[in-house]
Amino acid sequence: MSASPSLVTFSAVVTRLRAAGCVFAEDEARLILSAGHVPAEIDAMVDRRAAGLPLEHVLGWADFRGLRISIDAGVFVPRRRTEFLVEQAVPLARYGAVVVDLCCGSGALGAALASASASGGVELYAADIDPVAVRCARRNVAAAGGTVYEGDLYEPLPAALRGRVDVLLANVPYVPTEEVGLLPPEARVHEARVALDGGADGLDVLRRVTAGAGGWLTPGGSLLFETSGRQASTAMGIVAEGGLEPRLAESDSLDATVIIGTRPSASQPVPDGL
């Protein structure tokens, strides 16, 4: 049965969200009221949010660097701190650059980087192992003129990209397995575990990405990924072992830690096997 208008007024929605523990109840109420078209739809959206569904899954989109990124149920929601990763990549993505968004989830990073690049002039590719994420990413990446592939890390990418990638974005999962259960319910219940679980120390997927990066990057090309501050030193070592030159970037305001690993120039080849 449809909700009466009195149940979907701004104050009523705020009250329901606040009672459910939503810290930013006023902001969320405005977004829900602007997204819903009829009282019954708004009421259902409020119910889903009050039950713990991430706001982005309720709305069907996330705001990421000023873009409205489509987000389907179960898909990893791009975090605000990850905007710092894209910020670090912008100077590296010159016009015509080849960009790959690995472990792309919704495709937010690649889409945002393409949008921020000069005239959007990058050659964009993305990949993810999760078919639900791939379907979502195809909508976001297609809008940026890119292509999304389904498969494990580099496996589905066209072989013609080997040695041509200027910017390799890899928003790898980095939560240690034993700590996944400590995440907020919005993440551990409603997002795919494959997007969260980074293995015993949280760096298993990163090791695989780094081991293969040198073969895909062009000389001078860079791999960029996010990690936690306590993992940064180990992650830097993994990047160096993979034959890339590591550099650390941090943002205190966003609580973000990003590592950039650059393939040496042609005069400094990557070690054999990468």
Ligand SMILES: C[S@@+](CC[C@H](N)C(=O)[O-])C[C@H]1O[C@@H](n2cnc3c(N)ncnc32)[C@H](O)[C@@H]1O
Second form
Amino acid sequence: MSASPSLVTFSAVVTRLRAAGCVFAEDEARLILSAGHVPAEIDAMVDRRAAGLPLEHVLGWADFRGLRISIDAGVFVPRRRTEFLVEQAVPLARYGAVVVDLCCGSGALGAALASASASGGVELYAADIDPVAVRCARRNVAAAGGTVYEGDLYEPLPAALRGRVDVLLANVPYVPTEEVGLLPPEARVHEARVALDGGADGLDVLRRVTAGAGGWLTPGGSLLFETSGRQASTAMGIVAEGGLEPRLAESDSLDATVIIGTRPSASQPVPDGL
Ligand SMILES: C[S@@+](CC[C@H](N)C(=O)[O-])C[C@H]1O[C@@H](n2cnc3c(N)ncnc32)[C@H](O)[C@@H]1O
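Having seen the form predicted alone, could you give me the form predicted together with the named molecule?
Whole complex next, starting from this chain.
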């Protein structure tokens, strides 16, 4: 139930958020109170959060590796664990590196990698099939001078990038179809299905990304993606079948599993596997 707009003191907001089941009610109250300009706006934000919207959709932004990433309604909220994927990519993004953020969602990964690269001099491209995500990503990668394309996987990328990509970030959907219904409502209800559903074993999109990666990576360039721990050995096999050398990186503290597939330095261009 909505409170009177005058009841937007810290403790009143905490009480409403806690009653709605928000575990970090104090932290969320602080963020909402600092984001809302007038009591009626704060009141409406608390209502939306209490109704189950992800906090990031209520605020309109998410913190990702210290960057404020703009998040529109329905767009996948970048997860804390995915910061580990970007961490693995940082040493691979030398000055002038060509970086592609495939399945970019809000564009958080590419924006964070561009901002973390010591020289700041990466050439950034991103793409997503969802027009709502593309619109959001365009705002987030603008600071890095990046370009965002709309379409299915590699299809919208300029052909001139073929064989030139040093770092291919691809946080694809990897939830098995049968498990989408088990996700918390914040994801299941408020994020697009296309952002979550990875097919029967969760690895369908990844198979397509891996099949095409060799044609876009430069020799020595790397594809980086996330899986669950359970999917990791199958995913390593898929990467090897795609002609890339797989390597596993794990973070216990972030509960993150990242696979890095590197195109051998001496390899011939791989035909487009899409
Ligand atoms: C798990 S979300 C990740 C978003 C972002 N990379 C992140 O980590 O915050 C997966 C994204 O893949 C996009 N996607 C799914 N299938 C796609 C396809 N065939 N081509 C391009 N993008 C796709 C979805 O729209 C969604 O934005």
